[in-house]
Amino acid sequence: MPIDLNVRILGSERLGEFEDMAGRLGITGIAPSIELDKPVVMSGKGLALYFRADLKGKRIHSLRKELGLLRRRAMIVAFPLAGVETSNWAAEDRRVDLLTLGSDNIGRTLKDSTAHMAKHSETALEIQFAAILQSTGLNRSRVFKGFREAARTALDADMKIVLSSGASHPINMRSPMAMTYIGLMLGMNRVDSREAVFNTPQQIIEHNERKLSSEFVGPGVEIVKRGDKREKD
């Protein structure tokens, strides 16, 4: 079930238009930019709609205080690679999803450390590829430099790789196996590429349905079965 887990819709009334992209592309979930009232909704068009979190903060306090808040709330959570302490912290704490590189932070650096942090909390390395479509000549080969970087530092410490678009436009949405051929130019072999394309996305997605059902109580632990509430004679 291939899902993009970043399109950035700037407006509520532009959905439709992604929706039928998604639908033409073979795609079945999307995790739009708008705020969403449950962390899934099926849309009139029968595409999975997630509501993602990009945490904002700058420092370790505030992203906790905005963690907190989110968390129950959102079925993505991602932070954007930034600086070794707010990255390592991100990548340590395991409600968060995703650290992302992309278009707003073309440059940064994974560390071997962090990448390794994250592979113990199962926090997967997002790479948004819209960056590549939207860049020429030089500019085009550094952000490909710095993608493959991160793959690579990814892949060695084990840490799990999701592609996604970052599309801010339905026309830089890419099927499935277009994805993966993106994969394989960032220097990942055809095995990884899919996993990041078509298994860890659903893979995210199905952990964090389990831990916002109302049967979770915490790591290792659910509801199995409900006891009768009613007393007995």
Second form
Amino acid sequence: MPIDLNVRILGSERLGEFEDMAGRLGITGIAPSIELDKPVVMSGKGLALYFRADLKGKRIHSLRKELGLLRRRAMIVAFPLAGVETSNWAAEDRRVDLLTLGSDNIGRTLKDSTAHMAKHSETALEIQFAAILQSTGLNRSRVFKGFREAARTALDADMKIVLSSGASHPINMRSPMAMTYIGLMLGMNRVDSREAVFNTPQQIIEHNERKLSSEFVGPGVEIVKRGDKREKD
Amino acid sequence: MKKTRKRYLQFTLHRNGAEITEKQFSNAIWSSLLSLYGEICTADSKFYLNSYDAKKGTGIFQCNAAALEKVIASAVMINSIGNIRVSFEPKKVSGTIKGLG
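Output the form predicted together with the partner chain next; the form predicted on its own has already been displayed.
Shown next: the complete complex, the earlier chain at its head.
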């Protein structure tokens, strides 16, 4: 089930256009940038909408606070790659799902050490390809350089990669098959590229759905059956 | 000269505007291929647009099997043709036109 984990919808009135485009392209779920009432909402057109929160804090203290407030409400929590200190914190924290690289932070690099930490906490690298589509010539070459280096570092560290559109207009979305070809351009092989489009986003969603359910207690501990309430004799 | 293996691709071109002509679409692919992979790869690709329905945005093109990934990637990277924004969707690849169904 292909899911686009990042579409930048500027207002909820434009959500319908994105739903139509996702339907035409065969995408089954999107994570829009608008705030939703619940972690997952089914749209009238049968598309799953996942509440995505991007952490905006600049320091670890404020990021921790922000994360604490958002984690139980959002299906996806992402942190845009920034300085080493904050990136390492996000990579190490299991509550953060994605380390993001997109048009807002093209110059940022993913360090080997950050990638290894992210691998252990199952945080994935998200590459938003809208930045590639919107640039040309030498600028596009610079974007490719940044993205390809980050993808190489992530793959070497066995860190998972997610490809998302980061589209601010429905026509900037791409079909899942088209996205796999963008993955190839970023230096991934066919298997990794398919994984980044079809499997990893789905696995993150399934993992978080389990964590957000009322039956989840902690890693490896779940309520499987609730007993009757009986009064003591 | 050794015969090269061909591949055919069925595609849909989504657009938000007026119809894109066969010539415009074909030129856009050539330009994107040239920009991304250079002159030698563009020459070796043997890209040819077999059929194209401008109204529906559907069609079939053929190219050298070795260059298929590059040609599709180049098409996926096309963001706009003229003033019309587009999204290229590869559908099915086959070694024969008949195989595309």
